[in-house]
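What follows is one chain in structure tokens, specifically the form predicted alone.
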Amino acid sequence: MDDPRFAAPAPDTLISVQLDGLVALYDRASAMTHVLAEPVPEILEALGPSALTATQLLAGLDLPDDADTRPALLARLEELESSGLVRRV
């Protein structure tokens, strides 16, 4: 099965503020303004500017990697990719 890698902004190219259970991420290169619940910084966190691959990350985040899980991560990468905050590499 391919397992696609995925990679985070650079943490210096991201400003993030904590407000009250959510996370605002202003991306530089962007210019654009995120507001993130949770797992989303988590997962953003963990990936860092390394390139992992779901495997990987679901091992980082400490999450089980069954039928349940991995779709759910992928779909959150998937968000992710489509709002810039995360590219495939």
The other form holds:
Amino acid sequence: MDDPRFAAPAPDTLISVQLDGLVALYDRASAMTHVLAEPVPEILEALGPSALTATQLLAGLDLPDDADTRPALLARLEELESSGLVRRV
Amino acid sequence: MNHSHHVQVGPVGFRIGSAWAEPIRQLKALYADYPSPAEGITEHLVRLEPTSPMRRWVKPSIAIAGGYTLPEAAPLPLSIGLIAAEMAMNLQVALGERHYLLLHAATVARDGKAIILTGESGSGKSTLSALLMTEGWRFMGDEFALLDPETGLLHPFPRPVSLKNQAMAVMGARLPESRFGPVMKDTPKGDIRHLIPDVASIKAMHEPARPIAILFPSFGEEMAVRPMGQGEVFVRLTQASTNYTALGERGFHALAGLVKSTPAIAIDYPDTAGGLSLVEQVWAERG
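What would the structure be for the form predicted together with its partner chain, rather than the form predicted alone?
First the chain shown before, then all remaining chains and molecules of the complex.
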């Protein structure tokens, strides 16, 4: 099974501020600001800078590895990849 | 430049030069109550030049020059030279300011506490801030709110208010003729007339104020008040800032600090009386 690996930036390159139910995130590396809704901040936190496979990440987030959850997680990761917050390694 | 004028507005100094006398004469009248730039203040340079040597005399046509310009900006006829000068002054601040986080907003204050009025063009923020000035509020500006990232305080930038179309009649009924500039017809934004802020607001141009509320007015709607979430406010204010990106991490901290510490409310109002009463209501609850 294809199990891509993803990595998030090191925590000290991201500054986050809680804004009611959302999180504003400033990425020092790109100087870009992102406003994130759940579960994206949790995904970034679980991922961290050391690359994890989708399988490892599902386990880390305590989510089931089933036909609904895995594609949903991969879709979020691809969105994060296109916004520059996550890279595929 | 044949004609020029120096003026200070809040923390910003301007030197405006022009190939023609009339825009400078009008500027001097509009800014008669304002001081010249204090020593040590960096001046933004603005020049009004003919689009070609012939255009100084024949169908005079103005190009804006200075530290910052918009290459695609269309030349303006000399009859609205004052607007060209005002646009050029705005541009220098919008693109050149690096100390303060700029928010496209009007600000009024009372007892050292400020209310920010922000929103799209046509939301009524300029007119509402001018009306509040006639009700005893200190007018801090209707174009840019200057947020100091170090202190979280707002600094005044009390330029003359650019009144459009119906707002000219609304304010004309409340203030003497001497507080207004010339009526300029058929500008790119319709008919425009400048309102000179009251002398007390101009004299207080160096006194910052602490923000206590961010209002998003919407003119022409039924009376309504809606508290806004911090996420929505943060996103809308990044869009309302001309230099958020340029300030980088300082801009992020400044804006996040403002949004977290200051309640934001959308106010809809059908007429001037309604708008004034809603702002007074916010003041009574938060001031």
